[in-house]
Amino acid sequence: MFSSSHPPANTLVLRDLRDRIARIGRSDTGREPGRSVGLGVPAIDQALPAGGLALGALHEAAGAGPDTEQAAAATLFVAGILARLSGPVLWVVQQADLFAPGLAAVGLHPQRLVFAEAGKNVLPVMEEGLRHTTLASVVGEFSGRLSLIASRRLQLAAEQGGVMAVLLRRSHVFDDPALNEPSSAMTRWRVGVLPSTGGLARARWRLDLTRCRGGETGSWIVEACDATGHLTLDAAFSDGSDQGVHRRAG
C-alpha cells in the first residue's frame, strides 16, 4: 500500500483559484448593501422586491424544455445581467464546454471572465469564490441534487461578501424534480426558448419566474439579451400591460 504526499484535486483547484483572483487586485464594483441590478424591464423589476435582482444573493437560473440539458438560454440570460455589472466574474464549469463568444454577443466580455474547471467541486470553488469581494460575482454550472443545506451555504456566503452567486442548473429531464426541490436562493427561473418570429427578429424566451421571496412570481415573453445584454419585453405585451401572464405572490 503507497500513501502519497499529493494534496487533492479540489485542494488544488481551490489553491489555483486563489492565486488568480489574487492578481486580478481590488476593483471599485461600485456595491451598496442591498443594491440590486434591474433587468430593464419594469414589468419584470416591479415583480422584484429590490427593484431587480440583489446583490450579495443567491439566484438560480435554469432552461426549459430540450434546453433543460445544455441551458443555452439560461445561460446568455445570466450573461445578460452580469454583463451591466462591472468587475470581474468567476465562472465555474463542470466541464470545458462553454462558449465564451456567445457570452460576449450578450455583453459580457472574456477579459472579465476568470474560468475554473472544478468537476465534481462546483459548489466549494463557489464558495471559495465569494468569499473574495474583488468579484463582481460567481457563477457555477450545476448538475444534480442541491440540498438546502449546500444551498444555505451559498446564501450565506454571498450576503458575507456581497457579491452575486448564480448557479445555473442541468439536468437530462426538463421535469425533473430536482429544480423544484426547497432552495435559499432569492430567485429561480426558468428561460424557455420560444419560435422566432423570421427574419433578423432576435431570439425570443418566456421566462419563468418560479420562486421570489418577498415578491411575486410570473412569467413574461422577452426579445433575448441584445449585444449590451439588455432585455425587451415582447411586443404582445409593449403597451405596458401583461394581460395573460400569471403572476401571484411568493
Contents of the next structure:
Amino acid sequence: MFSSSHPPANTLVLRDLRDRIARIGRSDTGREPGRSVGLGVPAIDQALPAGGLALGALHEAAGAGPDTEQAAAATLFVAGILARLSGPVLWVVQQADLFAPGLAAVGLHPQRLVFAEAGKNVLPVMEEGLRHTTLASVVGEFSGRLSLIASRRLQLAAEQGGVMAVLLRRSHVFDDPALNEPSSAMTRWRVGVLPSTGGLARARWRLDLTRCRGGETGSWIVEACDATGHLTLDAAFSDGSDQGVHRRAG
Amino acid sequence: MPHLATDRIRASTGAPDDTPLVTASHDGRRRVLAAVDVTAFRLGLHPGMAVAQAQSLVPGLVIHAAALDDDAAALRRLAGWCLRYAPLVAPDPPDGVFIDVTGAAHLLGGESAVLHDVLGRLLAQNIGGRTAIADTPGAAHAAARFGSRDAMVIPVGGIATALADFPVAALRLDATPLRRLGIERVGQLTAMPRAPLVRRFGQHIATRLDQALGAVFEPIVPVFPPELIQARLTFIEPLLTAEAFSSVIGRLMRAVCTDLEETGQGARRLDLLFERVDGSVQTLRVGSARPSRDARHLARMFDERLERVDPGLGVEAMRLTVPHIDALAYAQTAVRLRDTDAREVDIAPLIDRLANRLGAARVYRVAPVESDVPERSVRRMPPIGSTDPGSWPANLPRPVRLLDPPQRVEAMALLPDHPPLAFVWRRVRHRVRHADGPERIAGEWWKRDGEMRSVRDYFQVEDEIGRRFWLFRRGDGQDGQTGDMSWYLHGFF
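To test you: the structure above is the form predicted on its own. What is the structure of the form predicted together with its partner chain?
The next block holds the full complex; its first chain is the one shown before.
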C-alpha cells in the first residue's frame, strides 16, 4: 500500500500504471493517445485519468431528476465543452427541439454546427460521423436503452477516428434506471440543477461523475457554463467541505 | 415532337413563325414532304404528300431539303439532354424520346409536373412537343401522339381504357391492312380473337399490342451522349450478390474517376445501371453536394443503396455514367494556413453520405435571422456553402431547448406586470423563486396581420429545485387587444 506521505512518487507510479493499462485497453489504431479537453476546473480535471475528457472516446451525459427529459443542463454542459474545441461538430438529434441561440450563449457558435435529424437512426449516423476525422466531435441525442454492443461500437469508432463522441441521453422517466446500465463509455456524467443562491446570474449545477474508466467517480457543485463554455467551481463548495466527502471509490 | 425537323430549321434560319415551312425528300422517284410545321399542317399539308400537290395548295411554300441524318443526330442530342430527368432515356425515331421516369418523377414534384417541365423547357428552345406518361413505352408513345392533351398521364392499370379510342396507327403499326377489315380503333383490335389475327397479319401486330398493354416487356435501349463520362463492365456469369456488385462498383468508379481527373471535372450526379439477364434495367442515382472524384467516397454512396436493387435472375452488365459534372480543380495538399477553412472543405463527403441516408432536408446548419420573434430567429440552411458570421444578441437570455409550439401553463401572478408566483405545467406545480423580465417582444405585423398588436412578455424563471424555464404571457397586461393574458412555457435553460 502507498501511504499518503509521499504523494509525488505515488502519483508518478500511478500515472505510469494507468498509462500502461490505457494502452492495453485501447485498440492501437488511435491517432494520438492521451489528447483530451479539460473541463477548465482543475479539481475535476485532476480526477480524470486523461486530465480531461479524452478526445478519441465515448462520453455520456444525462440530466437528473425532472430535467431527465429535456436534459437542458446536460446539453449546456456538453455545449460548453465543445465550445472549447475547434472544428466542426455534428449534432445528431431525434427530433428538432434544440434552440441554437441557447447553444451560442455558451460559446458554441452555429457556424461550427451541422445538425442531422436521424429519428431512430441516431447511433448509426453517429458512427458514420465518427469516421470523419475532420470533425471535432459528434454529439448524439439518444433516448432508450443503450446496449453494450452499441456503446462499444461508438467507442471503437471514436478511438479509430480520434473524434470525441458524446451521447446525450434523454428519457421520459425521471432518473431512468436504464441510464445507469453499464456501457463502454469512458466517462458518464449526470448534470443536475441546484437552486441558485443569488438571483438568476449563473445557474448552479451538481456534476456527478458516475462512471470513469481508469479513474474514480466524484461529485462537484459548479457554476454553469459562461459565455465561453467555462465552468467554475462553486465558491462555497470549494472553500468549505473537503472534496473527499463527495468522492466515492470508483 | 411532331415538328422537330422544321422547328430545327426555323431556329437556324430565323424564318418568321407564320410562314409555312416544310422539308422534302424522295420516295422512290416522287418528291414528297418529309416534315411539315404547325402552320403548314393547318393549311392541310401532311408528311407523305407529293411536293407538287403541296405547292398547288400553298403558293409560295418554302421547301427545304430534308436532312434525315441531321434530324436523327438532333434527336440523339435531345435525348442526351433529357438525361436530366432520369437515367434511362432512348430516342424514339423519327420524332420522339422515351424517358423512363420510374422512381424519378417525385423529384420534380409528380408525374404531371415532369411533363409540364419538359414542355416548358422545349418551348424555351422553340420546339413544340407533346408528352405523356404511362406504364409502358408503347402506351406513352400512343398517348403522346394521339392523346387529347399536351401532357397526359395514364394512371396505373388504365392503359386499355385510355387506348381504346385511339386509331390503330397509335400502336406503331401500318394501319392500312387492318383498315380494310374495318378495324380503325385500338379497342376493336383488342376485342379480336388473337389466333386468326396473327395467322393473317403475322406476329408483329400482336407484339405491338402486347407491348402497349404491358403484357410483353419492351426494353428501351438507353442512349448515352458520346461526351458522357461512363464505364461499363460485362460479366460472363450473371451477378447476384451485393458483394459482387460492390466490387464491380469499385472498379467502375475508379475508371470514371480517372476520366474525371483527366478533364478536371468532378461528379455531381452519378447513375448506375444494372442490365439484367431479362433485358430490363435497374438504376440507382446518387448526388453529391460538391463536385467530387473521390472514388471511395462515391462508391460507398452506391454501396449503401444496393439493397434497393432487385437483381432478378442476375445482372449481366453494369454501367456507370456521370450525367452531371462540374469543374473541380486539382486537389492540392497545401499547408493549412487557416485550420477552419481546410475543415470546411473536408466535411463535404460526410454531408453527402448523411444526406443520401437521411434525406437532404434532414441535414442542415442554422443561421441567425434578424427577427424578434424567437421561433423565427433561426433559419435552416444547406450544410455546405457560405455561412454568414452573424450571431444572436448575446445579452438576451435564450433557452437551449425550445417547445414548438409553446405549451399553455396555468400561472398565478399577483400583478399584471409581474412574473408569476407559481405555475402548473404537466400537472406539476413549480414555485418561482427567482425571475427575470419582462422582455417585451412585439408581433411582426409586417409578416402576419394577426400580429398587428400582439405582444409577448417573456420571463426567465427558476423554480424551487433550480430548473430554469422560459415563460411568456400573451398581452402587455393592460390592453386586451394585445393578448388574452394567458401564460405559456416556451423553453428550458
